[in-house]
Amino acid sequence: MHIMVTGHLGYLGTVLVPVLQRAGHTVLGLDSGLFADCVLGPQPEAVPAIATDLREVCPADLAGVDAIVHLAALSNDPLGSLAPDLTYAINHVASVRLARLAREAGVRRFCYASTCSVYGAAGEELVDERAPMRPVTPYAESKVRVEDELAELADAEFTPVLLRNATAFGFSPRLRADIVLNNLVGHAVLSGVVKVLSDGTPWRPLVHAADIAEAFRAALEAPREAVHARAFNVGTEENNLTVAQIAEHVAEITGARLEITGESGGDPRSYRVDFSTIRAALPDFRARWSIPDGARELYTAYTGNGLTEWDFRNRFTRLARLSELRETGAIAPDLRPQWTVAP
């Protein structure tokens, strides 16, 4: 299968591409390159790619593509709150436009990276794919809008698949430090303290980046009738933990001191997720990474590759990275790159 991966130079895309290649697929990347050099450790291998902003995709870009994995987005709640108009323009409008172009170009399967944060303030009861949407951020709201419009595009020739990923964790050569487990391990390595600014009580479902990659592979390869126009939560119930419980694992593995300050108050994003639907529909998929295993992997990667305080807070934090690019003129105010990107 010839698969386009949008956002292939991002945190998840860098993990996904080799998974698809090992499964025998050919990969075409599409990325504007905003985070291409946010690398910790050896440089990942390049793949054939189209260097363009998601908003600039044209029909010719999709020629010969059998399926699309759509990862590209402004993927950060604080960033979405800072620039909600851009979040909707990129995450919602450009995503739906891509799907329409794909259907017109004869792309048969469109696997969309949604999020379990669409459930928002769901509380302590396990929620499955039938639960009401309660998004509490522009980022999550943009995902709900795309899901609704993708479902309307489904027909006999075009199969959208909606993968609602739990909060990602784990090492990727193109690192993100602004997601909960990655962030807590980074603080532990750099300061000797695992600091939780909230009260630690919100529930979070977590899933390793490698497990997300395997879920996309399985969704691409599954029979059409198993996945057509369906939503799937991606993760495992074992990784439904409170922020405090996640932090306790990090402290135990790294030997750092745990501090739960509560200075930022409560967090309305609290939800526990049921993942039985994807296990039933895609029997060869299982989320295998535990949170302790991920914390050990991150600790080894951070210490072994010389993670620095500056990189942790700037290169590997989405909001800080984009702010720097805007201030230096490397990207326009609307986040369009002002450079030519090598694939």
Ligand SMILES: NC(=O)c1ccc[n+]([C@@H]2O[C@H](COP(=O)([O-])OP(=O)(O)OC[C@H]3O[C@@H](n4cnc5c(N)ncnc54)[C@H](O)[C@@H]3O)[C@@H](O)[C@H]2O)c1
Contents of the next structure:
Amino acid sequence: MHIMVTGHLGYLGTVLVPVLQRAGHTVLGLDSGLFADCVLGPQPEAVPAIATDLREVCPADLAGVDAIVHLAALSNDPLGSLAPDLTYAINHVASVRLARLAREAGVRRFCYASTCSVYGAAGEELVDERAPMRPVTPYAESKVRVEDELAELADAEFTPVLLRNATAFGFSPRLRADIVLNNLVGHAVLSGVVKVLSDGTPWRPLVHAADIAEAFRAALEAPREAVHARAFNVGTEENNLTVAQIAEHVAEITGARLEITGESGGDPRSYRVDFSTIRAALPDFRARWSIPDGARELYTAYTGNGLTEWDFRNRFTRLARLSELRETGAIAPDLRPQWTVAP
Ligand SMILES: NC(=O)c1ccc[n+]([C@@H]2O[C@H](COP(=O)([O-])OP(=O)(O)OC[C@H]3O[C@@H](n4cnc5c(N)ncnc54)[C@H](O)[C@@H]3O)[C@@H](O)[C@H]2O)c1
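Since the one above is the form predicted alone, can you give the form predicted together with this ligand too?
Now the full complex is given, and it begins with the chain already shown.
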């Protein structure tokens, strides 16, 4: 298949592209490049790509594309709360527009990167795909809106697939430090302390970036009837852990001191997730990475590539990176890039 991956220069996209290529597909990227040079370790290989903002996509960009994996977004809850209007404009309006253009252009499958954040404050019970969606941030709300509108676009020729990914972890050459495991391991390496700025009780299901990539590959290759207009939680029940449990693993693996401040955190998200639907529908998919294995991988990558405090807090933290690009005028206030040659 000829597959367009939007957001291919992001944290997940950089892991996904080689997975699709190894499976025999050709990849066309599409990305505005907000984090293109935020790399830890060797530079990833470039792929043919369209350097543009999602809001500017035109029908010609989609010529010859069989399927789309749509990752490009303002990704994660704090970032979405910084500028809710931009979050809706990019994550919701531009995503639905892309799907409509894709349907008109004859693209047959549209695999969408949604999130388990759509469940919001769900409590102790395991939530499956039929559970009510209770988004508590503009980011999660934008994902719910897209899911709803994509389902309406499904027809005999166009198959949307909604992948509700758990919070990602693990090494990607385009690293992110603002997701819980990556963040805790970074603090452990840089300061010798694993610090949880809450009482650690919220549930945070996690899934490795490589497992998310496998889920997308499987969803692209599955028979239409197995995935047509369906939502799937992506992850594994073994990785339904509280923030405190995640931090304990990190402390054990890195040898850092564990500190749980016990403050009440400002983030109401808490959900434990059932992942049986994806296992039944996509039998060749399993989320294989455990939290301890992921913590070990990150520890090795951080120490082996000389992670610095500055990079950790700035280049690899989305909010800080975008603020810097805006302040220097590299991107406009609406986040449209101002560079003439894409990075
Ligand atoms: N990382 C996670 O924990 C996680 C969990 C669940 C779902 N997701 C979803 O997966 C997708 C990818 O996440 P990620 O962690 O790789 O995010 P990321 O921030 O690392 O990458 C997003 C990419 O999209 C691009 N992008 C953003 N706005 C754009 C625009 N207007 N036009 C063109 N390109 C634009 C950025 O340049 C970047 O390369 C997102 O949709 C996210 O919501 C991520």
